[in-house]
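The data below hold one chain only, encoded as structure tokens and taken in the form predicted alone.
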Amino acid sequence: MIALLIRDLRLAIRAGGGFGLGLAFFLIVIVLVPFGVGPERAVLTRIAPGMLWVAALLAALLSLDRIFALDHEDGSLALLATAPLPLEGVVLVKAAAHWLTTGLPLTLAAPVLGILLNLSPEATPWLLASLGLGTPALSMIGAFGAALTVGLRRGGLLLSLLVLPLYVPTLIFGAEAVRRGAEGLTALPSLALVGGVTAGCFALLPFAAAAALRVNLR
């Protein structure tokens, strides 16, 4: 599993779907927000939690189609299906590689970019915590969607339509945790819900994604 993880990390970075692409998109979205809504600090402070989460969600969406596509194109996916490692383990490794190259950099960059939206200092720890708990769910849901659409020509749009509705609970609870933290309220219930969604995704979706891969490889 470790060897597969290292291989996927290298492929993600070399193929252009790693750190740079997601971070650049995240930065562009956050920079454009003040131009669209105006420079009023009160408005930016109010929308900052939701905008940071929406931008992170969309940035994570960019590289989802690469999770299984490269392996499918060169035949590696068929070999992985017959390897001693179960397909469920392959899905977990792919999701982990996506999170390490996309979700983790976004999480670390979010507090810095939050300054551009006048995010209150009290909300920064909750932003880090919510993204740290929520972005793994985005990667796992994305791996499930990528497994459903692997092998389809121009499946990127279909993949987006499939996973975006599944992202909504994580988005709602993650943004709510940051908002409550900014207002000085306890955000632990919202964080618990984010963690529950992530735990549920990792408990169920590897099996669903592996089943989808077996169907698509027949």
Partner chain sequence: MSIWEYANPKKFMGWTRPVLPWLWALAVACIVTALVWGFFFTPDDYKQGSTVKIIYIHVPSAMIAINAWFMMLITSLVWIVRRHHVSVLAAKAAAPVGAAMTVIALFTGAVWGEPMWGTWWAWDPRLTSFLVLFLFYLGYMALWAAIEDADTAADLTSVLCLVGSVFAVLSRYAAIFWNQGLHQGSSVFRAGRPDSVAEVFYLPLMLSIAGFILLFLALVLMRTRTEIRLRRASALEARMRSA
The other form holds:
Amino acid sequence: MIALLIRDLRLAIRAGGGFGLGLAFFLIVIVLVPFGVGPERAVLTRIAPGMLWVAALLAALLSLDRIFALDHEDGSLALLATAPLPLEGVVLVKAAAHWLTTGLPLTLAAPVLGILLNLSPEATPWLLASLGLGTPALSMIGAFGAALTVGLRRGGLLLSLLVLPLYVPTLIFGAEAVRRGAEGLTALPSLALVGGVTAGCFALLPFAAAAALRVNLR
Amino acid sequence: MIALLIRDLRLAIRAGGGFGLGLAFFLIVIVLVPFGVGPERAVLTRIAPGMLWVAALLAALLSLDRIFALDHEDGSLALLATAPLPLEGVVLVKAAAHWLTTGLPLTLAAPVLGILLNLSPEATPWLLASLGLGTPALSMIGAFGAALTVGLRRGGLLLSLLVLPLYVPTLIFGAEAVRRGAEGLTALPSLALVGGVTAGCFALLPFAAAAALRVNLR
Amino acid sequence: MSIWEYANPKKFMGWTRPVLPWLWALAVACIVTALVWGFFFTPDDYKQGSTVKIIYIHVPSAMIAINAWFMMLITSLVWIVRRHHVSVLAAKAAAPVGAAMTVIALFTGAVWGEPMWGTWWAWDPRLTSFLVLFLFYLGYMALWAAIEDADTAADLTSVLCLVGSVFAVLSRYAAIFWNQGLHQGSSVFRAGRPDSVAEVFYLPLMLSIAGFILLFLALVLMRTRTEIRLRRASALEARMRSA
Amino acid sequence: MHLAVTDLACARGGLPVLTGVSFRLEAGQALILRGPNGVGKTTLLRTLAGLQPAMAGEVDFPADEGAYASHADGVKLTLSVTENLAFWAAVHGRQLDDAALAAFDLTGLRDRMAGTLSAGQKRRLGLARLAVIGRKVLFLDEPTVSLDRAAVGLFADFLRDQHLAQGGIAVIATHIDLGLEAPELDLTPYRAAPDAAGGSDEAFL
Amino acid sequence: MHLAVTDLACARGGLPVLTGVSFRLEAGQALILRGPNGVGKTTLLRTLAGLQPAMAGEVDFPADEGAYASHADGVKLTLSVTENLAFWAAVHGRQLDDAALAAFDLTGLRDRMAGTLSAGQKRRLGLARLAVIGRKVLFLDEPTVSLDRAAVGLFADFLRDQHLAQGGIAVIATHIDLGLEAPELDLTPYRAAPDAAGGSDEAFL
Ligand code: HEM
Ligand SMILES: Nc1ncnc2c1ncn2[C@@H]1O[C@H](COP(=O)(O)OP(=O)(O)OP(=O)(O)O)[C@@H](O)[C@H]1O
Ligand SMILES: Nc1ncnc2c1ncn2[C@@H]1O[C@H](COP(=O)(O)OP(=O)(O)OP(=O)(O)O)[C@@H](O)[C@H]1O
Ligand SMILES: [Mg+2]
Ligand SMILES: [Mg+2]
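Alright, leaving the form predicted alone aside, put up the form predicted in complex with the partner chain.
Below: every chain and molecule of the assembly, starting with the one above.
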């Protein structure tokens, strides 16, 4: 499993950077929002927590289809399925690799990008905490969606369609935590809920994803 | 060229629906925004024009990588390059097919989704006009970006990164037109600028894209 | 004889054929009676005016929309556990019906909301979770459409239905939590709860609900029959080709 | 150790393709599958390897000893030759040794990115994986596609001297002559009648 | 009509692979390229077809008459066999006739989705494209991979009787015997020395 993780990270870095690009997409969405909405600072401050979360979610989303697709195309997935690794473990490792190359850099970059949107300074720790707790759930849910659509040629958009409604609770709790933080209220309950969603995802979804993979490999 | 257009449209419909899915992604981004930003109607009305444009742009963006990637993977592109079609024509047809399966449905659906964001009713005609004029430019610019990145394994995110800055002018003028429309001002100058950008894209980019394709096929 | 006998495609085709016309007749009768009764023989509400009559379509369709997903959940489980083809095809057949009901509920709600709240749409928790439900329907149907092999599609959509159900419930609670502090729309909503629905509206509403349930059953049975025929046709075609 | 296949039937796309396939291989034996295009060799091998369920019949070999290899050989184009092999070795809890590289004449290419290999070199890399994972029962689908004659010889030598000689088993589908003395099984007689029972759509007919 | 290659040198990944390749084919002639894996057959064919620039030398054949075919044969898995072929026919301004299907024994599979074909059937579909587009100068890279013997025979018949007999030209890289009487060209002697001039990085050395 460690070998798989290392290989996936190496591939992500080699192939032009899963790291850099997820991050860059995040940056660009954040930059586009003022272009669309207009430069008024009060409006931007108001929508900053929500937009940061939505942008993080979209950035995570964009790289999902590669979680399994490349390994399926070149046959690695079938070989992994006959290797002495439980498929659930493969799913977990893949989700972890996706988080390390997408969710983690996003989280670390978010405070800086918050400045672009005039996020109020009190909200920054909450932003870090809620993204740090919530993005692993995004990766895990994404891995499940990717497992469902892995055999399909045009899986990319279908994957988004399947995964986005599943993202709703994480998004609501996560953005709520930041918004409350920005208003100086206590954000702990929201944060606890984000953590709960993440824990639940990691407890259940590897099994669902492995089942979907097995069906798709048939 | 007609044969190519028909084939591309047919493939889009067959493979689980280029039509439906671009649209669905648009819908979902629009739905996610309030989850992030919160349900206050005044805020939503204020950011609706910008968010509709940003969402349309992202929906168009997500399907870009397939413009050439699938044809490259299975070798069709090399075969098309040696076929008696000018490569510029191939690019144009591909951009047209992308617009027909993404931009057009997006434009038609936008007014309905505007309701979800409490877009003011006066803005609706301007929304239709600006998306109708602007989305072809998104497809054409996207085809250029796709041509640049077609050989790359993880082209998807890189493509977004390359294309998004190119989208900025279209986005600014387009969203501005809707915002002015919503405020009851005249939006014609912005609309004219959108049209200008689109015309310029179609005059220049097919050549640039064809050149990029030739290099990538080497 | 076990109850599962009825899940055999051939048996299913057999017993549904005579049942269907009756179901249709009953459904149409109930709905027509309820609507005529509701529209022409009940008074206008003193504060909502005649718009209150949308309730005869809005509430039944909203109920069906939710319960159709619940039915899909159960039939998907049956497919996963016992692998009865008819079961999963019934889920497939119910999805568009449920999605259509969701659209009807959304649409009638929007039409109702315009005079009542002065807006077509508000991010009330209930409306919100309904919208999410609609997205789940869309995803479910898109997945069916995207997969060529029928059994693979059945397995994957069933898994999606299970996971989606969990997240749909979660979204509902999330939406309530989210809109709590903002208090918007919910007061209007509370004014229309069934306990406050006057007696005169109550009976035709019940009849309409019964009619919609029957209509749902009829549609699902009919569409399941279509799906079975399609499977049979494609099976025959495949066999002919390889012969 | 043995591989015993009894009365196996397998399907593809919901249609029965082969029925009644039975054979038994002891340690050190290989079997070559023959038959025209589309007869069902790929389907049979995938079923044996457990990648798709059998319609009927039994496949018996020691668990965790099977390995499947086809055109899609899981080579990552952005990893080097050694990195590719070391990964598969690690997944199977083993070490990469230079003998595997030498057996497929990859020593000179060891630090090349797999993406810059020619078709035949890439294939050799895919086959070298088999030497690295230490599995005893191999299911090989057209392993020698785009190999030149020398490389086909290398592969036959590997199979004979390093795999079978050490008690391995192999089932190989191929259209060309491998230069390996092994019994051949022509699948044509086992072709399922199009209306054979057992397809997933059977309940509908 | 002829194909004339004079003193051609070609590179791959910035490194010179072959130098000094010359040959000339008249209408109705074929040439078979031989050489061990990695010698540069694919590189040469891609250069001839104009898919990559030559480092030096000349390739001369009538414009708009070349066609290239390799493993990646442009088959769309979600289109049927006829739809795939009709598309390529239309792109080249021609009609799809049943003779092309018959030549590659695809008549029975005509309405099947290409994604449900076996490896060899898919390859036959890829080759049938050549019969449909009406190009006179064919550059074929291992065209018979995963074909059974009967299908290799079909392909050789097509080349001999329908392509060459009507004044076509073909250059074919292959490792197996096609059963076609044609001169062979072994590329081994043309291998470029690793320090041969002309690589794209040369200016830096
Ligand atoms: C687009 C807007 C609307 C949507 C999506 C919507 C959705 C729903 C849903 C999901 C239910 C629940 C059905 C059930 O629990 O079985 C419902 C019931 C109901 N709705 Fe709406 N609704 C909308 C607008 C309205 C408006 C404007 C009114 C009137 C003021 C209204 C009045 C009611 C009533 C009276 C019920 C039945 C009471 C109940 O079951 O709790 N709805 N609607
Ligand atoms: N989805 C499908 N629907 C119907 N038939 C299918 C499907 N997939 C494959 N087949 C058919 O199943 C048969 C067996 O295919 P398989 O790939 O096992 O053949 P094969 O012996 O490996 O052939 P080859 O030598 O060409 O690789 C073929 O006739 C093929 O056309
Ligand atoms: N990007 C690259 N960098 C360096 N060398 C490369 C690169 N790409 C290919 N090569 C080398 O160029 C040579 C020619 O490759 P080519 O694919 O033309 O060989 P081939 O004759 O077609 O072999 P095969 O029979 O295996 O298909 C090979 O030795 C290959 O390793
Ligand atoms: Mg095969
Ligand atoms: Mg080659």
